[in-house]
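Read the single chain below, which is given as structure tokens and is the form predicted alone.
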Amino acid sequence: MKEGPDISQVAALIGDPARANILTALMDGRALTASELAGEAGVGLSTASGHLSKLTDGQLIRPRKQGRHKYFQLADDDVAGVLEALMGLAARRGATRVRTGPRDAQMQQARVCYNHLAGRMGVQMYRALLARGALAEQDDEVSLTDTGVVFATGFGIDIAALRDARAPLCRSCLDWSERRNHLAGSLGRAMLARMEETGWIRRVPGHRVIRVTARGERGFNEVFGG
């Protein structure tokens, strides 16, 4: 018997066609419900709550009770994270959609990526954080620096909150269109939450297509480099 990890489990979960549809909807952080989900995977209801209850059972994603309804997220930053990396891998083996359009572009300049910016935009801010000392990486793991925290703090992020929260206050996530790293963890949630707030960018309903406003774009160079 092989020593390790079973990856063939998760990898199963993640192969059947409506399984990544589901999982994919869930992507821009929002909670679904399983009727929502179903249209979202193509099968009916009664096929989605299979698909759900497998997927539960995996721990790839979370029911969430509020009053009579139901919903469903995905688990935590690690499946998002191997989710981002599949759909990388997926568009450099040619494993791409046959419809393409418009927002196919602007997934690839400004996307939600649970709940953190994805894209050249997300990209673009990570590697300005570098630079400017706010960010540190040493081999695959990042951190915020003393400057970072000034940094952080001017742009009107509780850094002190965010730290007395169980989840990571910074990951790095390869992104599967710019196939370089964006900022994740609840610093990156608490950057892109920080943008809506502040008019510069508004989320597309029921896509992760993020729109930049003209305010946005300015304050987005102005702070993040052109």
Contents of the next structure:
There are 2 protein chains.
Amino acid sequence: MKEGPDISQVAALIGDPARANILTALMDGRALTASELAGEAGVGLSTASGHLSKLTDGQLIRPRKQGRHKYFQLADDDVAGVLEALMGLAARRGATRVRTGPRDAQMQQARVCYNHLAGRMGVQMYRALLARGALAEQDDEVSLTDTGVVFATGFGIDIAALRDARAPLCRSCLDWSERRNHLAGSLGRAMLARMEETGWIRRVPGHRVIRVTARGERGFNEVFGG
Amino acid sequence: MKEGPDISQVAALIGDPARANILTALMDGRALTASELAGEAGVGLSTASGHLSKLTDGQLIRPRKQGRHKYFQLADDDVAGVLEALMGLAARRGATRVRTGPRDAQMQQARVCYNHLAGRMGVQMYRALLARGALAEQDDEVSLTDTGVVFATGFGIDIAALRDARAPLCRSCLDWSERRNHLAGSLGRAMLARMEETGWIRRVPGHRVIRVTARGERGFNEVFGG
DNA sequence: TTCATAGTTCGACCGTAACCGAAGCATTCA
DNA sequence: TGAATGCTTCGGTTACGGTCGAACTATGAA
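With the form predicted alone already on screen, would you show the form predicted in complex with the DNA?
Let us now look at the entire complex, which starts with that chain.
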């Protein structure tokens, strides 16, 4: 008597070692690129690509294209919940593994990403703007609220001028070191430019690293918390 | 690379269609013989035997020898919980089985989930118990309050006896059709058994569907609202 | 423009495991 | 004691799917 949903397809999807590794790697909520996931899974890029499209079709993960990178994250909390529950069952017979750490500290702190602020500082700014209601997020889209217009103007940015330009005002950009959103778009660019003008930061020529001045650190923390 | 237990083995175990059929058939908490399960799975007896020993090794099911029969049942509530959760994912993907008929509607209304009540009725009961302070939820854990002990006793359940058994008294289980918690654990089992004793419900033999009697409907609404 | 990097698709190879039937135990019943 | 039933094991076949490298597409950098 075959009743209820067919669990074998979903389970089989999770049941391949490479795919299970991919899903486990995504369990912390970060978004990783196809190449990184190939490394995590211990398979070649072409193999991983096949797995990723299967997982996407199965709605266990969700892809997000960004430039020439393609980031993947778990589809939603329910998926994470199922994985967690499966780990509970699997734990009854042991078999655990290890983990690796990150690298370039300076770049992770603050850097330029297509002319806007990225790294921990970029992510912190983005979250602060969300928290104070300056930005509104929905379905991977982000927009500037009325509150946000007031804030940006106070920060020294001419929003009306930015709106005149064809380029999108706000875009969320996935941070490669933090794996969280930061602010892109013409507003993101203007924010970074403004920080440079006011002497908060200094860009290292020929490199993406950003140096934060003492004044910049004070000011940044004051405005964006932290 | 990775951390946490290896979920791929357990998932692969569930991922085979024949084994998934076997596990699904056991979801109502009954113990079935190898021959019956072979029929459920749609494979030959020798094939089923192989699957059953794999599932046993994987601790998803538990065999019980009785004479020349060998009965199998799910290993415990956790296994049932994982299966329910997987059904939730599968249902969302639209991977329901071909057979959709009156029985599906009945299943969503009230069904057995490893010996406890699931479906809309199960969820409603759970929420009513929370609302009246009989159950307390925190961090995915659920426990019986003093108020709850009084209530359960009034319902005809010997809580002291349940506590003596090793099995956990209360446990929440995610309902695949409602996507909300319902009550599992030995109390959940006792509640269902009590409803059957008092003639509120009648289990359809060989199926997970539960039939609610007229008296049961009155009584249930009276006690659990709605 | 040209070059480099990220990812996808294709083709071929190969291993695992699902499957069945037949023979082999084990248990119960006559 | 045999005969019947329930299940397991074995051997052989088959097919599905995971794997890689190479060719191809798309995007960004110089």
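Between two forms, the rigid core is defined as the largest C-alpha subset superposing within 1.5 Å. Here the structure is a predicted model, which is why all the values come from computation and not from measurement. Positions refer to the first chain, counted from 1.
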| property | result |
| --- | --- |
| Large Cα shift (2 Å or above) at D57 between the two forms, core-fitted | yes |
